[in-house]
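Here's a solo chain for you in structure tokens, the form predicted alone.
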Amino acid sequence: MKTMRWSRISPQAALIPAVAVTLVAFVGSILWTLYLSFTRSRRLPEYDIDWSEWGRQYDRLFKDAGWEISLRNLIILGLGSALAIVFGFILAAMIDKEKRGESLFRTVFLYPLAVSLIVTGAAWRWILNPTLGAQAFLRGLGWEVDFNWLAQPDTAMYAIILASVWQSAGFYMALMLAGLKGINSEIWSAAKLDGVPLWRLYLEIVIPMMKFTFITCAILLSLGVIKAYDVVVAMTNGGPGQSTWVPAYFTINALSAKSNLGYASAAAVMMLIITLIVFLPLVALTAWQQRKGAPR
């Protein structure tokens, strides 16, 4: 009996260290950051709250032009990075239809994922360098082109999107390919016998059947976009001016350059709220779809 009882308790006991670390390092950090956002902490934390101006840091944040720019760039980056899912699906569909060389193409398209975003940003910064990269090469061939995107505030964010899509499209391709492999082969045979056009088959049958895969990709994409920082630092370091600031860059800049811990904490709390606003509806949609599709 004792052996049976211990076999039931031991799995729960093994989880205690992991739960403790999660509570302290994750939940505790969130609560500590939230508390500091109501204080006047500068270089070092202060724990006295002036209740007459408890929202002082948030009031400054909402009036800061840099924060407004970072939110606008977050939307632009999110919409642009969604192209990675589109390209990932197209690549997966092409590989799934062409069986020969599938392993080779899958490896080639997945290769950028093995490169960190810092290295990706550095590589694309060199590619877009007007004197060393693609512009110099094409002008050497006699083509008058302008690829100096990183030096122009109006196009710098699009250069970051280009690098991000290149780096992550292979990952979403792998997820989409797994979803396509899960579709019953009889569906493809029946569509071929009925003469259904390929585009209509994908649009009306395949894509709806892969809705969970698309939702998963959207969740992963949204989390990656909200915490985007390293690719921005590697390519533009927030410039020109503040044209490529994003919330994560704004937060780190408030902490390191301005040495304002309370202000950075307020920005971090707003990032958490943005994450919840984006993340929770997608999770709820996934749960609703699963409940809708479950047998009764």
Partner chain sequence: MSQMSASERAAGATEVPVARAPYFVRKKKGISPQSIAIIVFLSMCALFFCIPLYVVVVTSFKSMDQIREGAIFALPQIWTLDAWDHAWNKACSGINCHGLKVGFWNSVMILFPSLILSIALSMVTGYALALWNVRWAGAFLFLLFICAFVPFQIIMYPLIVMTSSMKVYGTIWGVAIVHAVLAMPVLTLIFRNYYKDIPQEIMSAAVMDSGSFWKIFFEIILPMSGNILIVILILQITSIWNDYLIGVTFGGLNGQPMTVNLANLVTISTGTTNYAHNMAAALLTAIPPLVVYFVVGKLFVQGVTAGAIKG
Contents of the next structure:
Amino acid sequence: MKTMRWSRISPQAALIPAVAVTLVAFVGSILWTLYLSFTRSRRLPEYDIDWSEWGRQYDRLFKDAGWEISLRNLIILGLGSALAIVFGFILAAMIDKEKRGESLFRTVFLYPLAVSLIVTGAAWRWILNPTLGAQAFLRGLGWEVDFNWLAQPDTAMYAIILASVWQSAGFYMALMLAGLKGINSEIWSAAKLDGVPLWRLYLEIVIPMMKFTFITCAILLSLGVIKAYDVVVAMTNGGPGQSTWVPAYFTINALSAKSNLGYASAAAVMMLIITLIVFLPLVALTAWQQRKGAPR
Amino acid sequence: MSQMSASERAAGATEVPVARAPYFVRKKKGISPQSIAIIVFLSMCALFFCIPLYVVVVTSFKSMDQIREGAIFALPQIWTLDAWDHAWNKACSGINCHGLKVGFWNSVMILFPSLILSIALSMVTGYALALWNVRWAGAFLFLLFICAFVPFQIIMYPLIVMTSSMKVYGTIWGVAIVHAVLAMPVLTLIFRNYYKDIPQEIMSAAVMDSGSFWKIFFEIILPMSGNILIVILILQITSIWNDYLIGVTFGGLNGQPMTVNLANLVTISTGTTNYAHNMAAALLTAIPPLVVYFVVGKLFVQGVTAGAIKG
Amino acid sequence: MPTVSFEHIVKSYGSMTVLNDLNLSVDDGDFLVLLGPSGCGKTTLLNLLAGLLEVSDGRIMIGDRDVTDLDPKDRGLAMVFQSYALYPTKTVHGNLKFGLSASKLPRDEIEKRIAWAARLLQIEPLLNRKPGQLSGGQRQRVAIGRALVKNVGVFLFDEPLSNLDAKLRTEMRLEIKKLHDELKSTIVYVTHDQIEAMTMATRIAVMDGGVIQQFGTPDEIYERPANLFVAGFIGSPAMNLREATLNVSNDRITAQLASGVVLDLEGYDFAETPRNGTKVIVGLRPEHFGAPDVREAKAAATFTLPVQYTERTGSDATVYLKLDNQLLALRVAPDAASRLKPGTSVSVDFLSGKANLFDAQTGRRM
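Go ahead and give the structure of the form predicted together with its partner chain, now that the form predicted alone is out.
So here's everything in the complex, that chain up top.
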């Protein structure tokens, strides 16, 4: 249209690196992986697609017991980690109610977040050690407890959940605390005047008012669970057997241990789809709620 | 992040009416049973949160003989730094037994280039998207938003191929570059949201005064970015330092960060595991981010929440 | 000192057209005020001139240069913003200096100009402070200083006084006026405040709905409003507007108000002789009434009406009379106002030759 002005060109030029990174490292890479998932690539990539059975990697994946375990563990981990939100909310509500020691408690509850999940895993692995750890200590006190979670396939996930909740509860507490502070202070005074019991106030007024915060937490939690990898490596390294595999672990295992590129790509695509399934409805819901809330 | 500070201001405001009614304050001075219950509960939770740190610290100072006694919560009978020395100088990661110091220096060498790369790239991008008229900015922001949530596994193999062809795969540079690439979408969104709050008139004035994209950036915008820069720095320092997956995938044998060394140490169970060594190694790995956290905790909270709530 | 002209300007956002075929030309050295209610397009017009927005169609000329496609910095303009838009991290000196960053001047020339502007605006002691340490009035001066150092022929002001308190606003008004007299530059000044417009402008363009309703000197705008919008917008208290019917006989034209009062229009300068029975709107300025209960020598009409209430502002007062269930405002001396009790009847004359007439259908001045 009009003559190009330098002021219009330079910001666009400055965006070139970011656009290039986005298009190559993200969009291009996703498409690449998607393509590979239809091929028979093993150690090295093959770029021929056998159209008669282009979905062979996916067929195999859905029949793979390891993948099934991974998906089941994903759900278990998601439900278990949701405790972190509940726990985070309880902590936040208490800290917010009782202002004394707020900064101290906040500091204590949040420090696990500053630590690598590998460190977290190593620490909990040691505490849960059956012969020398907390179990031995408690038995020494005469309590017949069974803390040998890590060694048993049906309880190993609980250990991972414990470590994840310990690590992330403070984070959700911080988000909830921010949400609680955003609530108009007059509501507390009004409730006091009306004589509403505290638990009803929380249940019927505060929690519904914080639904945006809860949704945010739920999205972040789901995304975190799908990405969970470090904590599994540090706690159990997938074991015993395949009992603590999760999709992230399955995918990387398929690529590095099994050297099966096509298979790993199919698993990665499934991870992306799971992310989208979790992510898009929640985003749509928040967008819808924001629009609904906007006219007010 | 701006929400946070706004709500904190609101919280400060709530205290004013109480302070203005002295008789009310006097009445409240004694601790009510409810408050005691809450504080006791919170203290117990705090204790639970501190247990792992306590256990790691005391174990790292114990001798293996004491550890075998099984009293995990007991204080060391003899405080010894042997485990620390071993972890730092002699611990094995794979076949190399030069201790965690190798990984520590790798982590440091990874940290600085990836900090500079990721922050420079996303800062300029956020600035251009927020304050300059770019026709397709909305679409690009949406794309970045999606990219911020993409699981790493789906771009992992292509990134390996790309870094190999750039001859940086298996080096600390490879790790640093991948960190910068992966952090770019999130950081750009954070910077963009921050810059969006700069008054339009200041930008208009700068455009009329100078009109130069870079001059305005360096002279006006960069000096105004102090707060967000610190928050982002903390966010990035902790997340780069604590990363395992990128380090183990792109570090090869020579570019492994400290977390990878630690993971190798604690997961590979050849012979008897020396828990004192493991815990000293874990603590060594955890100390740098913990120092950052305890020194600038409040900004850390802002950082992680800003990293979480974007868009 | 250049002229500024807008030629057939169109500005639209998507399907919404804000300005449509707008033409306006300011002479060299004029102080043009773009006046209008918020959303009338005045700020859009200013931003188009500044280059902060792009025209959809049309041409903007400064002097004999077509600046339509130039970058803001290349247009030879300086602008003062409503919020001052000072760079918070720079000192006052740094702010003024950055104002010159587009011009490739030698260092000593830059310093000379900064010193000159600082002296002119009496901000010399503030040069090393940051904007955060300045008061509103001082920030305003710095903002003006940042525009002055550029030594350009055209200055743009975007509601620069609206963030100041009333006293400072009056002071700065005079000061800007003084600057204009000294520098003889062309100024385009956007405001919604008619006092600012009337006191400072040499030319006013009254805008509404993206259209220039009237362009003229302050006196023209005030005395001969071109249409009902301008008539109602300019003047405080606003002009009294009443429906009436024209009565044209051979030598006399009168307007009969709905209440029956007959207004003698002798001396009214009709653009063309009106027809008998035309529906019109009569505009009567509150200050064009005589003193209460005093007969004027040359009166166009006499109103005898009950007092509704009076408003006193100190230096003068407004009396509201009840006329056909509406209010008729008239300005009186404060002591006269104090004698008027609500409910009592008062008789006032409207001065001859002061009425404004508008076509009831088109709203245009007759």
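Whichever C-alpha set is largest while still superposing within 1.5 Å between the two forms counts as the rigid core. Small disclaimer: the values here were computed from a predicted structure and weren't measured. Residue numbers count along the first chain shown, from 1.
Trainee: Is I16 one of the residues whose C-alpha moves 2 Å or more between these two forms after the core fit?
Mentor: Passes the 2 Å threshold, so yes.
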